[in-house]
Structures are given as C-alpha cells and as structure tokens.
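Presented as structure tokens, the chain that follows is alone, the form predicted on its own.
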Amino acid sequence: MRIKKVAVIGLGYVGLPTYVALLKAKTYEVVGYTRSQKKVDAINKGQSPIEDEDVISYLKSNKVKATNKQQDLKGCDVFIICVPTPVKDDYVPDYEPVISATQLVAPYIKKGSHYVLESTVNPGTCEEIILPILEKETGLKAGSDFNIAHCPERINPGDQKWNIYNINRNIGSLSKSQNKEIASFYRTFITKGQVNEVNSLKVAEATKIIENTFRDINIAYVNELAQSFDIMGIDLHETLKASSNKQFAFMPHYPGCGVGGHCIAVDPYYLIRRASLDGFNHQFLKYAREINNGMPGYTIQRLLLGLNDVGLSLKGTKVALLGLSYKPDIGDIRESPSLIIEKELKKLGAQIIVYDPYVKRAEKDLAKAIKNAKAIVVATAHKEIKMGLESLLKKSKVKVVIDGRNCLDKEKIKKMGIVYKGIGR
C-alpha cells in the first residue's frame, strides 16, 4: 500500500512538531487534528501554541490549516496519535486520552491502514487496551487487515540541539512485514536520525518507560544524597563535578527542588501499576518516585531553616519564587515542582510573589519581583535568573536565597551576608 494520506492526532508538544515535520516533507497530504477550537484557530493564524522554534518559525512562514472536524480525518492511511498520557490524583494511569483518540480515528481505519500511538503507555497497552477498540469497531483483524505501531516520542520541549529530525526512534509492529513499511514512512520525515526496527510492540512500549525511568532513578539518588550531604556539611554540587572526571563507568545526575515535565514526573507509575497487575512489586521505582516527590517539601525545609538564621518567620514573609517551569527558558509547567512550592508556601502564610518571564500570570521583572522581598526560592534555572540575579541582590533587602537549581555562585553570595542555602550544598 502506498500511503497517501496521514492524520496527526493531537497538536501539542509532541502532535504539532510531528505535523510540521510531515508538512516540511511534502510527500502527503497531511492532516493535524485537535478537539481544541483554540489551538485549531491559532495554528490557522500562524501561531504556535507551544514553544518550538522550528514549529514557530513554519508557521509564520506557511499556510496551515489545522481542524476539529472528525470528517477530515477520511481517506487518510495513517494515523498517528500524539495524545497527553497522565496520571490521575493517585497515581493511577489514566488511558482515557487514548482511549479516546483511539475511537475517534477507528471509523476510518480501512485495510492496509497504520495506526500508530506515540503517547507513552506501559508495555501491552497497545494489544490489552488498543487492538480490542479496533477491532470491534472495524470488524478487521489486526495484524492482516491493519496494523497497530508503537513509536515513542522523544521530544525534548527547549532542547536547540535534538529535535524531531535528528533523534533516533525505536518503532515495533504487530507484524515484522507491517513494521517494515510504517518505519520506512517514519525515515521519510525523520530525515537524519535513525528508526530502529523492533521485533514487538511491548519492547517498543517499553523503551520508553526504561528512558524515563532510568533518569528519575538516578535523580533520585542524587536527590537522596543531598539530603545526607546537607547534614553532613558536604557540598554535593562540587562532589559531583569531581566526580565526573572519570572517563568511564559515571554519569553525572544532579540534585533539586522537584521533577516536572509530562515524562519524568509521570511514565514510572506507568510501569509500576502494569507490572502489579501481573504481581510484580516495583519497590525501587516506588522509592524513586517517593523521593522526587517529596523534594518540594525538602525545599521548603531549607527555607524555613534559612529564615531561622536571620530570626524570620515563613508567615508573612515576603518570598519570590523565581521560576515556574518545569524547566529552563521555556513556558512548559506540566508537573512542575514549582507549582508544589507556590502551594505549600501560600498554605504556610508566606506573602509570594512569583516570576517567570515566560509563563502569562507571572511577573516579568526580575526587579520587581524582588523588591522588598526577604527571601527568594530559585525554582527554575532560568537564564534571565542566572545572569541578573546576583547584581540585583546587592541593592536587595534579601537575607535568605534557596537555592532549589544550585544555579547561582553560592560564594559570591554569601560574601554579600545572605544565607546561601542549596539543594545538597
């Protein structure tokens, strides 16, 4: 089958580059669909809804037009579903997204089509939740009649050196002949990475959970240490960069006040629920996730012993929270750790005022933002943070920095007789 027609569904973080990148290939006609009105009406004015700059940059210069109409999606040959995968308040997977782009696309599956999910799932999601809601309402068999494929996004929102074209992707099919064909699609847009072939949808499904997994592990660790280290009068950060000198067998991690993002923060309990379905206990991923999310709380700690120092109270205090992202430089606070932070801090009678340049409800002057406050929590490593912060605190009436990216130079700092206080430093 020669394929034609593609759908994207979903028009986000991951959805969006993907519909780019195929509209930059200029070998289909493309579809990129969304249920949202205001992403449809955006995208259609030329503005992106996510901060891509490749993304950006097409649409400012081309014509698109995205749609919530279900009839558009018609003819098309593939069907590529880029939909969110969280958790819901227990930590229990939620599918429903899936679930839902799933029926949305099944009406159109015809014979020889490919339905590809690039959400992150657990292993077996695709057969145990995916190939029963085709099936049924097709009347084809998987695996003959169409196929089901995994292919792991592996966005990184911000990152100026991997993208969509350049990140290698792993991709598993119900059939060794149909995964041929799908990655031979996938190479067609994925124009200088590599796309892996794998032997099944359940190592496809995997690879992901293990990516995300490994780095919430090993972050944890890191984590864990500054807490003894921060007892131990132990500056980790400086142990770390030594550390790190080996030319084999290290990988640096580095301690904070929390994880974020809609990966990290979220894939483990993924795996941790599937494998106790099957009576397998993820201890260590537990203690992982146990860890990380409870480091905005640690962060807090560290604030009120820093305010202890110079005889403060938390209530009433005026303290700015410098960040709210997930991460530096962009606007992206799905599961940020600041937002914790904001919370518990107001909860415990602190006067905050928050500032990120590139969220809309946040202060946009770093000046303003610190003025007549007695202490600063650095949430997020912002550049604007790194390079502005520390002349601004010598005209300050700051007397305790928290340090939560151990992002700023503590010496230089301390000299100007303000508690320094980091994340295991």
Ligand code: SAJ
Given for the second form:
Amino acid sequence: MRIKKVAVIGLGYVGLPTYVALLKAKTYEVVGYTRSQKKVDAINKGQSPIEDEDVISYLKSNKVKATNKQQDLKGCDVFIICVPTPVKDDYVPDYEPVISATQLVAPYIKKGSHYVLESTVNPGTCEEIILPILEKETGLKAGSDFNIAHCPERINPGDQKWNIYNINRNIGSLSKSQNKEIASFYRTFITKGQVNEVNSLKVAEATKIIENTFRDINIAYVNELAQSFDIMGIDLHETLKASSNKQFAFMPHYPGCGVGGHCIAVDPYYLIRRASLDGFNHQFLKYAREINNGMPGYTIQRLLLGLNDVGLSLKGTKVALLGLSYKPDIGDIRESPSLIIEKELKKLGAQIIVYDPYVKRAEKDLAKAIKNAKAIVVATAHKEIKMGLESLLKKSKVKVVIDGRNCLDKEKIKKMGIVYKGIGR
Ligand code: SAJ
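I would like to compare: after the form predicted on its own, may I see the structure of the form predicted in complex with this ligand?
Zooming out: every chain and molecule, the one shown earlier first.
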C-alpha cells in the first residue's frame, strides 16, 4: 500500500523531532497529535515545547499545526506512537500512555495500516499488550490485515551531533514483507542513518532495552568503584581518563551523584519485570539499579564528611545545590538525582538554595545562589557552573565543595583552602 498520510502520537522529545522530520520530507500528509492542549497551543503559535534546535527553527519559519482532536487521525496509513513509558512509584512499569495511545488510534486502523511503537518497552509488549487491544477494537487480524512494528527511538536530548536524521535505527514487524514496507517508509525521512530490519518484534524491543541497561550497569560499575576508591584515596576520575587511552575494548563511564532521566533510570525495570514473569531473576540489573539509586545518599555522606572536616553540622548550614536537571545544559528534571538530594538536605535541616539556569523554579544567578553559602553540592555539570563557579568561590564564604559530577578543578579549589570532595575523587 502506498503510504500517504502519517500520524505521530505524542509530541515530546521523540515525537516532535519525528513530526518535523516527516514534514521536512515533503512526501506525506502528516498529523501531529498530543493530548496536551498546552503543547497544541504552543506549537500552533510556532513555539517549541522542547529544547531541540531543529524543531525550534522549523516551527519559527513554518506554519505547523498540532492537534488533540482524535478525528484528525482519520485516513492515516501509519501511526507512530512516541509516548512516555514511565514507572510507577514502586518501579512497576506504567503502560498507561502506550495503552491510551493505542486505543486512540484503533478506530482508524484499517487493512494495510502500520501501527509503529517507538517508545522504549520490554520484549513482548507489542504482542502481549498492543496486539490484543488492536484486534479487539478493530475486529481485524494483526499480521494479515494490519502491521504492528517496533522501531525504538534513540533520541539523545541535547546532543549536538546525533539527531533523528543520522541516528541508526532498528525495526521489527509481524512479518518480513510488512517490515520491508515500513522500513522503506522510515528511510524516506531518516536520511543519514541506517534503518536495519530485524527478524521479530521481540528482537526490536530487546535492542533498545539492552542498550540502556548496558549503560545503567556500566554506570553502576564506576559508581561502586568510586566508593571503594574514595576509601582507598585513589582518584578514579584520573584513573578512568588514563584507562581510556586503551585503543580497544574499554568504554569509560563516569561516577556521579546518581542516574536520572526517563531512559536509563527507568528502562531496566521493564526488562526486570518481564523476565520475572517467566521466572528469571535479573539480580545483576537489580543490583546495578540499587547502586545507582544509592548515589544521591552517597553524595550527602560526602557532604557530611566535608562539613565534619571544617567543624560544621548540616543542620542550619546554608547549602547551595547547583543543578536540578538530570543531565547538563537542558532543563529536564525527570528522575533527577538532584531532586532526592534536595529533599534529603531539607529533611536533615540544611538551609538550601537551588540554582539551575534551565529550570523555572530555581535561582538563575549563580553568585546570588552561593552568597552566604558554607557548602556547595554540584549535581549537574551545566556549562554555567563549570565556567562560572571557580572564580566566584574565591570571594565567597564557601568552606566545602561536593563535586557530584567531578566537573570542577579539584587542585584549584583545594588551593583556595576549601575542602573538595568528588565522587571517586
Ligand atoms: N550518567 C552517569 N555516568 C555516565 C553517564 C551518564 O552518571 O557515565 C548519568 C547522567 O548524569 C544522567 C543519567 O546517567 O543523570 C542518564 O544520562 P544519559 O547520558 O544516558 O542521558 P539520557 O538519559 O538522555 O540517555 C540517552 C539515551 N538515549 C536514548 O534512550 C535514545 C541513552 O540510550 C544514550 O546512551 C544517552 O542518551 C547518551 O548516550 O547520551
């Protein structure tokens, strides 16, 4: 079937760049759907709700229409689902956004349609959760009447080099012939990356989950090393830098105050839970999650040690927490370790001020944030902190710096007579 009309469901960090890439392809009629009225209004006024340069400039120079009206999906041949896959408070996967997006498009699935899930899910989600909903709602047969495909997204928010046009993708479907058709469709807008056809939906789902659990366990590895190296007095930061000059078979990751974001901190729980349903206990993945979830607490321990060195207690002491977002130079605070540190510091009686140039509720002026502070915790390596903090420290009352991202010049700070403690440093 020739693909003429395409719907993108979900206009966040993944959906909006996908929507714009499809518009730029100038080959399809494209519908951008989000259930958020706020996002619809912003996009229709030419304002991007996400920090993506390509999207920002496209919306500025083109009239783009977003919708939250279900009937606008009528007549679409392809439905690309780009909604969040969060976990609930007890780390149980929350499929609600995927399920409601599936129910939203179901009335418009017809013979020859392609339903494509891009959200990161555990192997089995498409066939065990999505397929029954679509067959029940449409009365059609998945596979013979319509296709279900999985093409896991690999968007890396804030990345200047890798983007939707050049990141390689994997795609799996219910059948080889349908996979061929939907893969050729993807190649019309993924102009600089490969689109690789895999042999099954489960393999497609498994690729992204292992990519992100790979990252989580490697971060946990260096976070555990950091704790032993702090006791042994070895600078892990320097060690990793040196080990990185091995030209093969070594891939550095970096210790820090924790693992945030809606990918790495969340995805492993999808695989852990699904495998447990088949009786397999992913103890290694679980332990890695425990280590990474323990890093905000470890960072507070480093602060207590530092204050101890200068005879201060945390209670009543002014502490500047620098950085709320989960990664540098963006304003996304989902699952951010900073939020746990902030909560813990308040619970322990610190007088806390939070600085983050990218997050609305935080102080934007770094000098003001550290004024009268006795201690600083760097939780996000924003460029404003890396570039601006050291010169401010000289004239400050700061006695202790906890460098939760090992992003400052340790020797320079120590020369100012300030106690410096990093994570593994
Ligand atoms: N982090 C560490 N140490 C590291 C790397 C990251 O503590 O060595 C922390 C970060 O501070 C952050 C969290 O982990 O709090 C996640 O960082 P991230 O760089 O993995 O950023 P994400 O969550 O945006 O991950 C995305 C993912 N992309 C997709 O899911 C499509 C991930 O697969 C990428 O590997 C990652 O970007 C990337 O490479 O930057």
